[in-house]
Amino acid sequence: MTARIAVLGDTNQDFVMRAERMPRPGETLVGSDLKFAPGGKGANQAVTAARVGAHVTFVGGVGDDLFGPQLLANLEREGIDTSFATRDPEAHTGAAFIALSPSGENSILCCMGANLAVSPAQVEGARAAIADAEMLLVQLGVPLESVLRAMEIAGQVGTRVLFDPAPVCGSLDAMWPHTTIATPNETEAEAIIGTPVTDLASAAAAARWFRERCVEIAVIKLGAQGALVLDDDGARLVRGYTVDVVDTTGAGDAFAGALGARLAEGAPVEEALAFANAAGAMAASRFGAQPSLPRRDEVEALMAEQEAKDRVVSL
């Protein structure tokens, strides 16, 4: 059965260059290897879900400039329904300026532009698409009130919600009761709960914080180590996959898109998380955001290549 996914989120034009380090205040450094790529957390998650086999509807916004039509056309080439994506004539398309370190880690500066014009009314207009989906994916690249409205609609129509709370901003208290699966990484979890996440014990404590706020499945992403999950069956670590890291841009989005798609297909949580870990690893092994996002056969090939009996560890 083809999973049906609705994604509310941002879409950006990425400008990516390599640098030895980020400049200090008042300092100019010379970067290299400037490249352009489609990105945005929402769009990246939509593309991942589509590439691993889901039918995807995207709700978002672009500007009526050079980049906007190109970004929407790119989503449509992936088979994504963009009927609920708007073009704002008064705002620029979202943009992200990304510096890559030699290790592949990134530093990102975003100008959200038309993403900030995505309104609760626009979300309400996409109610039918949310109702038709088995899973709604949301992040924080569009206004908080629009994200909350989408989550409320999902609750009303019985659609599960995967909430990737990034970039962390504002008060998210109203959102947790509407969240089926929360997927912050260590840095995001620390920003939300106010306590450092530095090891498995603190990651489990962070997961308990989300569960106490009515999140059904709390996932703390731990990079190459994998992902810690806490649900009714207790806490487990689902180990990650080993790759040569080229560029971590989009890896978390690949994780979310793949996880949402597999859960929407009915996969057990641990199986879905292993698939998501592999998708994130594949994305980190390639350059760019959307250009790096893997297809299902590639994810399954990595899983088969690194098959391990101890992939899931009870905590």
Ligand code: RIB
The other form holds:
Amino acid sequence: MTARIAVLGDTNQDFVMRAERMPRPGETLVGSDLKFAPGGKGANQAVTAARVGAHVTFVGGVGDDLFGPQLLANLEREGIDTSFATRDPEAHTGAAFIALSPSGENSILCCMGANLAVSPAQVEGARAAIADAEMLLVQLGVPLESVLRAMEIAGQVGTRVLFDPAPVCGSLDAMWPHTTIATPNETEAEAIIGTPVTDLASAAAAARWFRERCVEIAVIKLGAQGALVLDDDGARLVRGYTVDVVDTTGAGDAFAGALGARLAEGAPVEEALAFANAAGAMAASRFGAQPSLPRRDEVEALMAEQEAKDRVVSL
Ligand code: RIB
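Next up, can you give the form predicted in complex with alpha-D-ribofuranose of this protein, since the form predicted alone came first?
Now the full complex is given, and it begins with the chain already shown.
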């Protein structure tokens, strides 16, 4: 059965360059390898879910400028339904300026533009798409009140919600009771709960924090190490896959899109997490956000190549 996914989120034009280091205040540095790539956390998650086989509807907004129509056309080429996405004549398309360190880590500066015009009323207009989906994917690249509205609708119509709380901003307290699956990384978990998340013990404590706020499946992404999950079956580490890292941009989005799609198909949590780890690793092994997002056969090939009996460890 094809899983049905609705994604509410941001769409950006990414401008990516390599840099030896970040400039200091007042300093001009010369970068290299400038590339333009479609991005935005919401759009990246939508593309991943589509590439691994889900039917995806995207709710978001772009400007009516040079970039917006191209970004929507990209999504449509992936087979994504964009009929609930808007073109705003008053705002510029979201833009992200991304500097890549020699080790492939990224530093991102975003101008959200038309993403900020995605209103609760627009989300309400997409109620049918949310109701039609098995899973709603949300992040924080569009206004908080719109994310909350989508979560409330999902609760009313019985659609599960995967909440990837990035970029962390504002008070998220009202959102946890509407969240089925939360997927922060260590930095995001730390910013949300207010205590350092540096190892498995502190990640498990962070996962408990989310569970105490009614999140059914609390996942803490641990980069190359994999993901820690806490649900009714207890805490487990689902180990990651080993790749040569080229560019980590979009790896977290690949994880969320793949996890949402596999859970919507009815896969068991640990299996879906292993798949999401492999999708994230594949994205980190290639350049750019959407150009790096893997297809299902690529994810399954990496999983088969690195099959391991101890992939899941009970904690
Ligand atoms: O998560 C990666 C994304 O973050 C990039 O594509 C960029 O647009 C920023 O929103």
